[in-house]
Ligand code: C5P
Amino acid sequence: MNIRKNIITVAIDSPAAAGAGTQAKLISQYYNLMYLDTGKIYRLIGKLILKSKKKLTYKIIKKKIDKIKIKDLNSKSLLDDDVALSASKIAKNKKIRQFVKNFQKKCAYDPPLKYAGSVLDGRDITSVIMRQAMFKFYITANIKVRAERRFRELRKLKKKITLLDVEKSLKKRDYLDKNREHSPLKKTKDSILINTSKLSKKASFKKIKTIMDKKLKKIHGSI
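What would the structure be for this chain alone in the form predicted on its own?
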């Protein structure tokens, strides 16, 4: 794997519905960074396995992962429940996890030349995928706020679900993410905590931008 020098690398970990994806997109747009929603990779592979009429070999799965385009990860069909279930199963497979890990690291440290760097968000980005990232953030919010945010998202997609069901689902997911055998969600000591519970999207980004600009100014002398 090639490692580009002097690029901006941003690693973000967070529990579900904390606003990490939104902030990662804002960071990528402002600083011209390649953005990768790492969880969507497992969903994409999960969807491919569901749709395949024959069993996919590891060789085929690796080829499909290596050829993933960012636009492939924007499909709303990746939010389907059956896709999520399939993704959760394959995410436990050590061999597939290694394929995904290699793809993530390539995106992180060798993004296309048109980008000034990369920003990745997920569950094990600061602790496993981008240990040497220039910036590390742990974005969170209290469970009530996260449940309301996810509930609004699902209602827009015309999903029939109650706020209580969403909160229960997030609590279960939090437990699984923090207690899974491989790469559990945790805040690393060198990650900066950003609690978005009482912050708007704009205020959250302003806080992150202030932190990044201060460090970039020290490194490059200007922004």
Given for the second form:
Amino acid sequence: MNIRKNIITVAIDSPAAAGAGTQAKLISQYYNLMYLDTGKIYRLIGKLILKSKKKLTYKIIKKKIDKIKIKDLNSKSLLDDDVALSASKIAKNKKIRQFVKNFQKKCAYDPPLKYAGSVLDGRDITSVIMRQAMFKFYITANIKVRAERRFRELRKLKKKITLLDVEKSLKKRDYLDKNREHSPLKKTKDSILINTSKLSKKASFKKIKTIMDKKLKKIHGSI
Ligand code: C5P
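Beyond the form predicted on its own, can we have the form predicted in complex with cytidine-5'-monophosphate?
Below is the entire complex, every chain and molecule, led by the chain shown above.
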């Protein structure tokens, strides 16, 4: 794989609905970085398995994965809660994780030239996919805040679900994601913790920007 030199690389891990996607988007816009929401890849596979009438072989799944384009990840149907849970279930599979690794690494280390670098968010970005990232963040928030946020998002999309069901589903996914054998969600020692429970989007981004600008200034002299 080609590795572009002197690019800004940002790795983010977080439990679901902690605000990582929002912050990753803000980072990508401000620093002109390619953004990849890696959860969408697992959601795409989760949806494929959920909707398939017959049992899918690894060969078929790999073929689908090899054809994934960034625009496939924008489908609103990937936001459904049953798709999220299906994603969490298949994400523990080592072989499937291996299939999606190259796609993520290519986005991380060889983004299109129009970008100054990349920002990826997910569960194993700081620990597996972008171990050498220039910046590593672990973004979290308490479960009540996360459930409220996800509930509001799903309501906006007219999805029929109660706040209690959203909380239950998040807890279930937290458990699956943190306790699986391969690539469990964890805060690596070199990741900076950002707790967004009491922070607005703007305040969270300000905190991240301050950290990033300080290091970039050290590296480049100025930004
Ligand atoms: O981030 P999002 O909630 O969309 O992710 C859906 C599911 O995909 C997660 O609950 C997790 O099980 C899985 N995932 C993963 N590794 C990633 C990103 C997502 O296992 N890097």
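Positions refer to the first chain, counted from 1. Heads up, when I say rigid core I mean the largest set of C-alphas that superpose within 1.5 Å between the two forms. Predicted, not measured: the structure shown is a model, and the values here were computed from it.
### Task
Measure the rotation of the smaller rigid part relative to the larger between these two forms and give it in whole degrees.
Domain rotation angle comes out at 21 degrees.
### Task
Using the rigid core as the frame, report the C-alpha movement of K55 between these two forms, one decimal, in Å.
The shift comes out to 8.0 Å.
### K69: CA movement between these two forms [superposed on rigid core, Å]
So the C-alpha of K69 has moved 3.0 Å between these two forms.
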